[in-house]
Structures are given as C-alpha cells and as structure tokens.
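Only one chain is included here, represented as structure tokens and corresponding to the form predicted on its own.
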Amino acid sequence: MPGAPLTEAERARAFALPKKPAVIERQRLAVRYHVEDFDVRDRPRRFLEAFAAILKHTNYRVALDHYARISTKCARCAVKCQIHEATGDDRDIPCWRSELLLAVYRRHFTISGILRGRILGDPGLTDETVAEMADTFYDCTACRRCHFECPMGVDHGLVTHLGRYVLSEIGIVPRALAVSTREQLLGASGNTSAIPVPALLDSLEFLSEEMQDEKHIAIPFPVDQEGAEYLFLPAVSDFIMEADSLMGIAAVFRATGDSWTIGTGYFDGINYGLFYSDQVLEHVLRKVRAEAERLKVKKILIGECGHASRSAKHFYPMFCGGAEALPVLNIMEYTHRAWREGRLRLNPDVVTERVTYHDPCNVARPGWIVEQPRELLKAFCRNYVEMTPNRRDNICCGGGGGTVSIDEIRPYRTAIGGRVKADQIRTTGAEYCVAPCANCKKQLRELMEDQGMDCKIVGLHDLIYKALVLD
C-alpha cells in the first residue's frame, strides 16, 4: 500500500547523524547508531577473519553457496520492502543490500573469486565497504517480507543477520544492544533491563493488589514454584512497562487453574542474539534452560513478545537438548487453547471501541501464530477490523530487527521504517491497535506520537483482562 510522500524536512531529520564529528572520525564510522569504541585498524582483514571463522563453525556456507551462484539483482523484492517504499532509494532494495555481503563471499571464499581476484588484481574488501555494510544492515528491520517475493528464494533477512553477526565480531554493534546483552549475560541483575529481584517481587505484589482492588478476587503471580507446568518468561521490560498485559495473563491462569511460575533465577525472555549474534543467542537460551532445570518445569511459556518467542521456539531445541528439549509455546497459544476448551469466558459487552490487530513479524511471517489472536479478539470485540495486508503478509511496525531498542534512530524508525504502518493503522480508524509484542508496542507508541495519531497501542491480554469473567 502506498505511503504518504516523504518530505525533504522529514528525510533530513531521519538521516541526521546524532554523533559528534570527533566520534565519527575516531571510529571511522558514519552510522546513525552509537557504537562503543573498538579497534579500527585493518578492518577489512579482521572482517574477513571473522567471516571465515563463522563459516567454519556454522552452516551458513550452504545458504551462501546457493545465493552467491544465483542472481540477486532483479529487485522484485523492492515491492515488499516498506523501507524502500518510504525512501525510493535503490540502496534500500533488499537484494542490493544482500549483494554487499554476497560479493565479499564470492570474492574471498570461492575458488573462482579468489582466482579472478589474483588475475585481475582486485584488492577485495575495502574499509569503505565495511562501513557501508555497518550502515545499511541496520536500516533493515529484518522483517523478511521480501522473502515471499524473491523468485530465487533468497532470504534477505538471513543475510542481514549474518552481516550483522560478522560486524559484531569486530566490534561494530549498536551500543544499546551490546550494553543490554552484557548486563543480561554478565551483569549482577542478569537481565536486559537490569531489574533486581527485589524490584521484581515488589512489582508483582503491586500488580496482585491492583487486581484485588479491580476484580475483587485474589490473583497471584506464582514465584519459584518447583514442578510447575509452565516457566513464564516475558520480555523483562513488561515487568515495568506492561502492567495490563501481565495482569491479563495472571487472570487467565487464575481462570484455568493451571500451574505456572516466574523464576527469580532468570526471568527475561528477551534474546537480542536473534538480531546480531548466534553466540549471544545460544548463551541466553542456556540461561533459560538452567532456570527450567532448577525449577523442574515441564514447558517454556513466552509472553507477548515476537522475537523472544521465535528465538525460543526455533532455537531452544537446537542449543538445549534437541529432541529432548522442553516444549516452547507462546502465551497466545496457551490462552487460545484454554478458550477453545471452554475454560475462559469473555464478556462481549465490555470492549466496544473499534479494534484492529497488528501481526508481529516473528510469529506471523512463518505462519505460526496468525489466527489464534484473531479468533480470541472476534469472540469479544464487536467492532473488530483488519488491516490490509495482514497475517503472513503483514507490514512490520518499523522497529523490527532490534532497531526499536536504538533510541537515537527514533526519527528514522518513525519517519521511514514505520511510515507505511502508520498509514495502515490510520486507514482502519481503530481506537485500539493490539500488538502482542514488546518491541512492536514500543515502536508503535512512538510512531503514533511522532505521526500525531490517536490510536491506543495495547497487548492482547490487556483487552482480555477487561473482558475476562472470573468467578
């Protein structure tokens, strides 16, 4: 769907560099996100060494061998890219971006490329190309919508991820992601928001008191319940920012009577490794496994968060036990199943406003969670409307791929990345937009604010909390 034309003032603001010239000169990196200081010497050689190590110890070579042999220049993917639609810049065509990394692979990691380079005197990867990749790979939201349009099946989201992975190995990674991950893996709190356990417990106690006042019934948040059916892991930021979502989830469990628990040993579903590093991805999942084993739970239950759900669903078995790994499910799957089994009653007279639904890319694009939230919403929201396009062909919120956590690029995210999404929501006339993902909620709230729109962004369980009938 066409977005409103980008004005020159908006373009200038979106692409302005927030960093001081001295920092750019010291790091030799003119990107819009902040980066911790790193070794800038001989970057091409170090990039190639990191690339070689990743190829040696992973399975990326299989995909790259295929992608490097076929054309990645037809540009059909452009029609599915909301970034390109907003800017009209050829450099924002997904296959143009992928070709940057594939050209490095052909030149340095294939026999024909190495021979051609020697014969023609091609020096290969340059410092300028490394800087160009550092810039463009974080323009992409890694929503993977372009994958549907590529006639050769190139997964540009995968190439973007790999490019970021290699860059991170030489020190080029957004500071916002690096700092959060360091706290999660090495810090005293052990989570990305640096929430200490006493603060977590205070927050849960406060929410239970709120529900007691509102629903006149005791609704607890179980903590460290050994042998529970479900270990619950939301995006940790939900504990301080998404009270209504958490109360809705607790109320659902109060209605079903199933056993669940939050672990004080580890309670963060966020996994930024999905955005830039397979090593981080693995280490975070091993923390989940350690907590699950400590509490002897039977299943991993992820809260309303797209990337947390996808990283656990698809990679927990890979890194944490294979066929013996614990099952992973998303809270929307749990609630939907309980409703289908007749264990939840939803009052259709409570939410009368117009409601629409935003599909988080990480759970909708593969077709995993598409109809479940819609069936729930239609069960109690009389004025429900769809965005177009939707479901697997949904348009990203504009903050995907971890970019929503990079506050210094907010002007880019809300003027460029989320531009088409804003038009899509505006067209529905909805008063509530349900976005069951921590990252989507943050991006869409900033988008509504910056675009001057009056639509409230909520989670699925925010509305379920309003409509749920408790005995």
The other form holds:
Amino acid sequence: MPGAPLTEAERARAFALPKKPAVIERQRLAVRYHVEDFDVRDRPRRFLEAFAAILKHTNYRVALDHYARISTKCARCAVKCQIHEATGDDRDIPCWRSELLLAVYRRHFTISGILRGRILGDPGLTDETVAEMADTFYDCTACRRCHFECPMGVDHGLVTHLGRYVLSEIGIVPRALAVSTREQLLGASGNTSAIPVPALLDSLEFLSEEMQDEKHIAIPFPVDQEGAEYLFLPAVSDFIMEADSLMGIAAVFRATGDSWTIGTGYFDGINYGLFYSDQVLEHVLRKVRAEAERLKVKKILIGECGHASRSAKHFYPMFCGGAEALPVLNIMEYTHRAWREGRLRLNPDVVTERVTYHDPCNVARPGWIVEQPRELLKAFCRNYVEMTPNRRDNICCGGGGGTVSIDEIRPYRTAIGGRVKADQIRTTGAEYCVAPCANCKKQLRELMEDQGMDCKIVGLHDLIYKALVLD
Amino acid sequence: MEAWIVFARGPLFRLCFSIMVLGLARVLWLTGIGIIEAYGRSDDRALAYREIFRQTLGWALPVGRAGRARPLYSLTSVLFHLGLLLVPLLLQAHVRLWQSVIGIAWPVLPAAAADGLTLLMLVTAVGLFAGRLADRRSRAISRLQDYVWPLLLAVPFVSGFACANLTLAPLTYQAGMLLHLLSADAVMFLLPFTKITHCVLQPLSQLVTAVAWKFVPEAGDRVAATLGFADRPSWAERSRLGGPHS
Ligand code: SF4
Ligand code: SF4
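Given the form predicted on its own, corresponding form predicted together with the partner chain:
Now the complete complex, all chains and molecules, led by this one.
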C-alpha cells in the first residue's frame, strides 16, 4: 500500500536534530534522540570488547555466523519494511542496516576476516561506523515483518536487538529508555513510570468508583490477594493513561468471577530489556518472578501490551525456571477463552461505529494473538473492517522497539515510521482503531494527531467495557 | 588441449569436488554444532517445531511465497534454481560419467527437457544479473560476488550446451569442453567460501534463528562482569565509564 512520497519538507522536519549542537559535538553521535553523556574515548575498541563479551556468553554467534554466510542480497526485505517504504533511503534497507553489524562481526570475530583485514591493511571498525549504528539501530522498530520475506531466514529484528545491546554496553542508550529502566530496577517506585504504591491504590479506587457510577455494580481491583489464579501486570503507564482498558479488564473478571490480583510489590509489565539489553530483560523478569512467588499465584497475566506480553511469554521460561516456570498469558487470550466458554455477554447494539483492528507486532508476528481479538470484536461490533495487510503480515505502528518512548523523535515516528500505518487506517474509514498495546496506542494517537486524522485509538477492553452486560 | 581436458575432468575435478564437499560439510558441521551448543545453554527447551518446519519447507519450495515481494525477480530466481539444480544432476552425459566413476546411475532427463531447462537457466541468469543491476535497492546492498555468481554459473551451461548441440569444428569443440570443465571446477572450488553455501545452510535458517532467540540465563550478568561491572549492573550508572563528561 504505497502512500504519497515523502516531501522534502516532511523529511527535513522528521530528520531535524533537536539536540543542541554542543551535545552532538561532544557525543559525536548524529542521532535524533537524547543519549546521556557517555565516554566518547576509544569507542571502536570498547564496542569490540563489549561485542566480544556478549558473543562469549550468549547465543548470538550461531545466528551471526549463519547470516554472514548466507545472505544473498536479494532486497526482498526492503519491500516489506515500512521505514524503507516511507523514506526510500538505501540506508533503511533492512539488509543494509544488519550488514553494518555483520561486517564488524566478520572482520573482527572470524578467522578469515581477521586474516583478510591484516593482509589488506583494513583498520576495522571506525568511530563513524559506531555513530552510524547508534543512529540506524533505533530507526528500525524491530517489528520483524521483513523476516517473513527473507528466503534466507535472516531475522533483522534479532540483529537490531543485538546491535542495540552492544551499544548499550558502551553507554549508548536513548535516555528515555535508560531513565525508565533505572527507576524500574533501582528506583524507589520500582516501575518505569515512577508510580508510588499509594498513587496506584488511589487510582484503582477512583476507577472502581467510576465503574460503580457507570455500571451500578461493585467492580473491584483486587490487590495483594495471596493464592490468586492470576497475577496481573499491565504496562504500568496504563494505570494513568488507559483507564478504560483497565476498567474493561476488571469488568471481565467481575463477570467471570475468576480470582486475579495486582501486586503492590511489583505491578509493571513493561520490559525495555527486550529493546536493548538482555541483562535488563532478565532482571525485570526476576522481579516478576519474585512477586509471583510472594503472592503464590498460579499464572502470570499480562495486560494489553505487545512487548510486555512477548518479553514475558517468550523469555520468562528462559530466565525463570524453564519447564517449571509459571505459564504466561495475555489478557486477550483470557477474555477470549471466557467468551468462548459463554461466560461473557456482549451487547451488539452498543458499539455501532466502524471499528478496525491493529495487530501489535510483538503478539501477532509469532502467530500467537491474531484471531482471538478479531473473534471478540466481530461478536459485538457490527461494522468491523480489516486493514490490509493484517494479521501476521501487519504493518508496525511505527513506534515499535521502544522508539515510542523517545519523545524527541516524535516527528520521525509520525512522518516516517507511522506513515504507511496512517494510510492503512485512513483507507478503512474506521472511527475506532483497536490497538491492544500500550506502545501502539501512544504512537497511533500521536500519529492521528500529527497526520490530522480523527480515528479514535482504543484498547480492546475499552470497547468490551462498553458492550459487556453485567448483572 | 586433450591433455588439459583430461586434467580438468580428472585430478582437477576430483580436487574441486572434494573442496566443495568438504567445505560444505564444514559449514554444515559448524552450524550444527552451533545450534546444539546454543540450545544446550538455554534453560527453555520449548521450540516451535511446527512453525520452524512450516517456514523451512515454505522457503525450500517457495511456491506462493516468491511472488509476495519483488515478484518478477523472485520468480526468475525460482526458475533459475530449477535449471541450475536439475541439469547438472540429471543430464545423461553427467550420469554416465558418474556411473563410470562410482558405478551408480540414476534416471536422466530427456534431451529436450535438458535443453529447455538449460536455456531457461541461461535466460534467468541474465535476468537475475539485470534485475540486480536495475533495482536501486539491490544495487545498494550488492557485493562483487552477487554480480559474478549468475554469470559464472552461466558459463558451464553455455559451453555445455554448445558442445552438446552445435556442430563445432573439433578444435572449437575441445575449447568449449575445456571451458565447460574449468568453469564447473571453478564453481565447485569457490562455492563453499561464498553465499552459495546457502545450498546446504538455508534449510537450517529457521532453526538457527529460533535457537538464537533462546537467551542464556545470567548471560547478561556475565557480560557485565567480563566488562568490569561486577558489582554494579551496566544500566545502573549515569555515565558508568567515567569519561570526560561524567
Ligand atoms: S524489523 Fe521492521 S522496521 Fe526493522 S527493518 Fe525489518 S521491517 Fe523494517
Ligand atoms: S531478504 Fe534476506 S537475503 Fe534478501 S536482502 Fe534481505 S536479508 Fe538479504
């Protein structure tokens, strides 16, 4: 679905650097997001040291070896990347970007590369390349759409993740991500939005009152219920930003009667480690585990959030006990099952507007959550339309891979990253776009605003809340 | 010339063929070991076997997939591979040669089919070269080998076709045959050191990616410790390396 070509003015705006010239000069990074001050000496050497340490202790090597050997440079991946489609820039071709890191790997970590480098007198990794990687690895949203079109099976999402991981070990991380992570893992609040427990409780109480007014029934948010079936972890920002999604979820539990709980020891599903650091990824999941053990719950339930769901579903068993680890599910799976079992009644006369569904990459790409929300929506939205392409072949909202949290690059995200998405939504003519992911919601709302569109971006449970019949 | 031909189809062929087989066995072995090691390091044994199998098979026989992106180029590539694989393996003259060496024979292509596939391979080889050259995106990412391979692979096909089908003067025939043999030898010799290793590695791609996403418990802490941040995680400090601006 090609949109209108990017105009020069749009491009200039999207790529404008809001950073002060002095900061750029000092950091020697031409990136559009803010990085905290870091050591600028000797970057190539330190990059290589970090790369070596990572290769030594992790499983990336097998993939790098493989991709470095096998890539046939067919450029099919370029067709599938929404960033390249918007910019048409050679440097946004997925394979071009991944090659930056693969070339470093080949030159410095394979025998033939080292020999060839010696013979040809190739100095190897340069400071410019480090700067280039710092820029481009945050242009890719790690949505992995291109992966499905690579005949050689190269996964650029994995390469992007690794590239960012290496950079993070030498101090190059967008400030927005680093600050939130630090608060989550070391700060007093222990979550990425720095919400203290009393504020959380206040907010939950307020939502309960709201529901009492609207639905005339007591709908609680259980807190610290030991032995509950589900420990509920939404993206913590939902507690402030997504009242309707939370109320919908509480109402669903009110209807099913299953036991669930929010834990005051830890209540944040966000895991930015997925975007830039395996260490962070693991430490966040350890917090989830500790809270699950404290409350003796049986399952971990993640709210409407793509990356939170994927990082828990995919990595919790890896870091927290393998086959013995608690099962992880996403709230949409839960609600879908309850509806299939006939435990939810949805009134088909409430939502009459045209509704479309945006697949969050992190849950749709693996084929995990694709049909469940659609079946639910079709059950009570008469005017449901699909965007194309959809399901596992969906197009990223343009704010994936943590980039949505980086406010400095909003012009880039809405002019370039989300450009194709905006066209897609516009074509549907929908009044509601359901985007069951905290990241997608924020990005799509900004996208609608900046593109001058008035489609309302909501969560799945926002609409369920409207339609759910409670007695 | 005769002596050269004997050399190219005798000792040189055996050398190049061995290099190809050993080279491919080597990369296959290394990849296999890599997969097993990576899988063994992870605590999580679950693998999406069905999905891996489905994707692997889907790309091995890319019917229905090839057309999804760059359709013309991709379909050209599929047809190219068809000729490239079938003709050398199933040509009567080749099978007879094998039979004389290893004593085993297998069904052969009818001459007309072999000729048709040869022509198809040649047309598509030129098509791939041109498609790469004409597309700005491919040009941006292509290396020398990407341009050379379709042309190099076409040489044994052109020369073989000419020797088999044209009435050539004896000397020209011999030159053609020598070119056929030498280029085929060169292909086998170069193959394991280039992207053509995908002929054996491609079926492992999906599995490789799946195990690479299996992260190793505590690897992040070990990385940090190796880099000298044993007592404080690497995300902990504002400017943890104490540079001039910390
Ligand atoms: S992962 Fe997504 S954003 Fe990144 S290169 Fe592939 S398609 Fe583009
Ligand atoms: S689709 Fe795969 S092989 Fe083709 S250019 Fe992209 S990464 Fe390389």
